[in-house]
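Here you get one chain, nothing else, as structure tokens; it is the form predicted on its own.
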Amino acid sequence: MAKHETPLLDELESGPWPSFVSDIKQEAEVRAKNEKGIDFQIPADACDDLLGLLELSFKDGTTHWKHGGIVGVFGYGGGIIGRYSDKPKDFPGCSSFHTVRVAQPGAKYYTTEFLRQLMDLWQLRGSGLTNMHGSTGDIVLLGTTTPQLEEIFYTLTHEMDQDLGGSGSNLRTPADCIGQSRCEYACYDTQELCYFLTMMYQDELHRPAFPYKFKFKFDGCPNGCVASMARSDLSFIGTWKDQIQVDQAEVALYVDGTTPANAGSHSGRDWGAFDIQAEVVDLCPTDCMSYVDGELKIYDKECTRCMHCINVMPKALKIGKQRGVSMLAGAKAPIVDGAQMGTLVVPFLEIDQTMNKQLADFDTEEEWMEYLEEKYEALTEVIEAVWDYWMEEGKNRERLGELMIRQGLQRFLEKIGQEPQAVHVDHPRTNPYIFWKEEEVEGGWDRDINEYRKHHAR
């Protein structure tokens, strides 16, 4: 028998989506009976006063989660959000319902040993809760209370090989696509690059010191499985710099049917043979394609990589040789402000595929992370000059989008190191103008105002 009545949670559970809420009380529920003889080390009620104190949120119209709390493991600064209640002796199975981040492994590649390990840790020192996964990424362990937090932290570090991922000012957990790992799209090897980002900057991922969060994501290609471009600060946006791969017999089995269009994801769907003037060239955004005489010709030079014909025609066109990654700044998506995306700073920076060692090529894991350090030598001058500036520049809780606005591109640039390039202009005659400065001009800006005046009649 339920604890609490919910008249307005079970509303909730009327319409034809999966609930939240009955998740919780299908927990409360296996609490309650508990058959599996667990020791809960947080009150097994602890579902069942969450749902409690959901419904008098509902019915207050406000929110009974004070604000935060400092809480956390020894050593670290992120990876616990507290969380208290405003009403403990109305609910004491959640008068503390900390949130504990945990850093999910390479493209969320899981093995069902490791998330049973996960789920038996969470339901003796947890409540069960999960969010797989948060908009970060991490792994979300939803309600545990102070006492439990260094029996988590140690069990998931040395028995889980698994750390805590970021929270508050500070790096957060970086997220990728599954990349080159089953993906032939993928520009570069996104598991690699985020692994290696990881490892190398965990002081900024566990001590936090920015003036506010910082996010990295990775997508091996344009297509954006992570959506980088909208949501991080600083983000990996896998492209190339040659001519796309075309095989103009395989364009043919396209036309002719042979091939199904889209990879056969429409099969089924009565909408006709595959057009290709019309589903590829005709949906060109830069109409940089054009099919003549039974032959596909690409104007590269136009060409944006937005990936639509690829995808349409995957047999027939392949991503170019010459592959790296675009980096893109200052992307956020808050609730109040309005969503940012992120600003094309750095064009192209190619990453050497012939660099493709793995760890179990090393002796140890230091020599791997030497070996990587150097592959990527060229994107953490960036990063870190990126950082430098913001560090020195941002306002508390500004975000690195927010200062790019408030102080210009060009001065983002300047401080980044990276030229002005006509690609860095969004909506032509909208963006902030690129002017010249004093030294970058012959002869500096003194002009004799009557020679200047023989050229430019008045």
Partner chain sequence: MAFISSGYDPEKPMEGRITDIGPKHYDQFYPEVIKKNKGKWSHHEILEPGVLVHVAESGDEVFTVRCGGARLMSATHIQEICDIADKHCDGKLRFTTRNNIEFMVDSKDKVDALKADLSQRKFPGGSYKFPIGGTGAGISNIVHTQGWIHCHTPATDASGTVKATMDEVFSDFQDHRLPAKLKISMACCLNMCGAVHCSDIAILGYHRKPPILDHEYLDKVCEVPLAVASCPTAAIKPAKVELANGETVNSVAVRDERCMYCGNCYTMCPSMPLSDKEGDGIVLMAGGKVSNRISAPKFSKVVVAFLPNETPRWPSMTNAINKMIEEYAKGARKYERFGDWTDRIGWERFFDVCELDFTHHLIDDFRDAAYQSWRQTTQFKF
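A quick note: this is a predicted structure, and the numbers were derived from the prediction, not measured. Rigid core (definition): largest C-alpha set, two forms, superposition within 1.5 Å. Residue numbers count along the first chain shown, from 1. First, how it differs from the form predicted together with its partner chain.
Once both forms are fitted on their core, a CA shift of 2 Å or more is seen for Phe58 between the two forms. For Arg399, a C-alpha deviation below 2 angstroms is recorded between the two forms after rigid-core alignment. Comparing the forms between the two forms, the C-alpha position of Phe91 differs by 2 angstroms or more, with the core used for superposition.
Mind sharing the form predicted together with its partner chain? What's above is the form predicted on its own.
Lone chain follows.
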């Protein structure tokens, strides 16, 4: 028997999509029955009270969580989001309901052994509710009390070799797309780079030292499966510099209908027979392709690597062999000065394709990390230059993208050692309000009005 009546939430149990209400009720029942005999470290009825509180919000049309909440573990300045209900007497089971962010593994691959161990810990010391996963990437353990935080952290680190994620004005938990683990488009090993930088910058992640939050995300190609250029201050997007590899025999199999276009992604509707001219050549944004006499030609010099042709014919067209990343900076949500997407700041940093050793090839993780430091040295130099600049110049709670707007792209490029190039802009400026550096102008700016008057009477 449920503790609270939830007539509004009950309506969200019907319909085909997995019902979070049914699932929370299921956990409430598991806790009430407690067949495993767990000595719950937070109230056994936490899930019942959460449903009761949520029902009240559905009725009142407003949240019932108090503002803010500052809790954590010693040694770190973030990782836990404190939360207290504003109805502690009516719903004591969730009066304290803190969130623990747990660092997720690359591309969110798991063993059941790991997940079971984590869930055993969470059913003992928390609500038994989670988010899989937070938008930034973390495993989110939803709802526990303050005295349990150190206990959870102790078990995580001592028994599971597992750390917290980030929160606050620091480097947040980096996240990656599935990358080379299961995608033929991946131009670099997103998991490797994501893991390497996460480990390299653990201090920046756990102890806030920045003007505001800062996020990394890693996309293997411009399709953007982890949305790095919309959702990270520094976005790493895989690309290539040489030619798209074309297999003409496989192209023919698309043309004659043997292989489904776009890997079968449009199979739910009759779009007619595949038309390579209409669906590929004519849709190319730079018009750099032709299909004549059964041969597909790509004028690669004019290709902007948008991925469309490769997406449509994945068996016939492959990414190039000279691979690396483009770096884009400054993406953020609207607050305060408006939303931004990442701006291209480093067009191409090559990643050495001959350096592809795995952790298993080394005796220790330290040796592997040293190898990666060398492999990604050019990249970490840019990251650290960005941080040096922003940490010095960024105002309180100013995202990198806002600093770039306030001080200009020129200054940003100068600070990270990038020569300005036409690829840095969508188009050149339209206004003529052009700043010059004094040293660029012959004779400098120190001028004498009396000298001027010798040639120009008042």
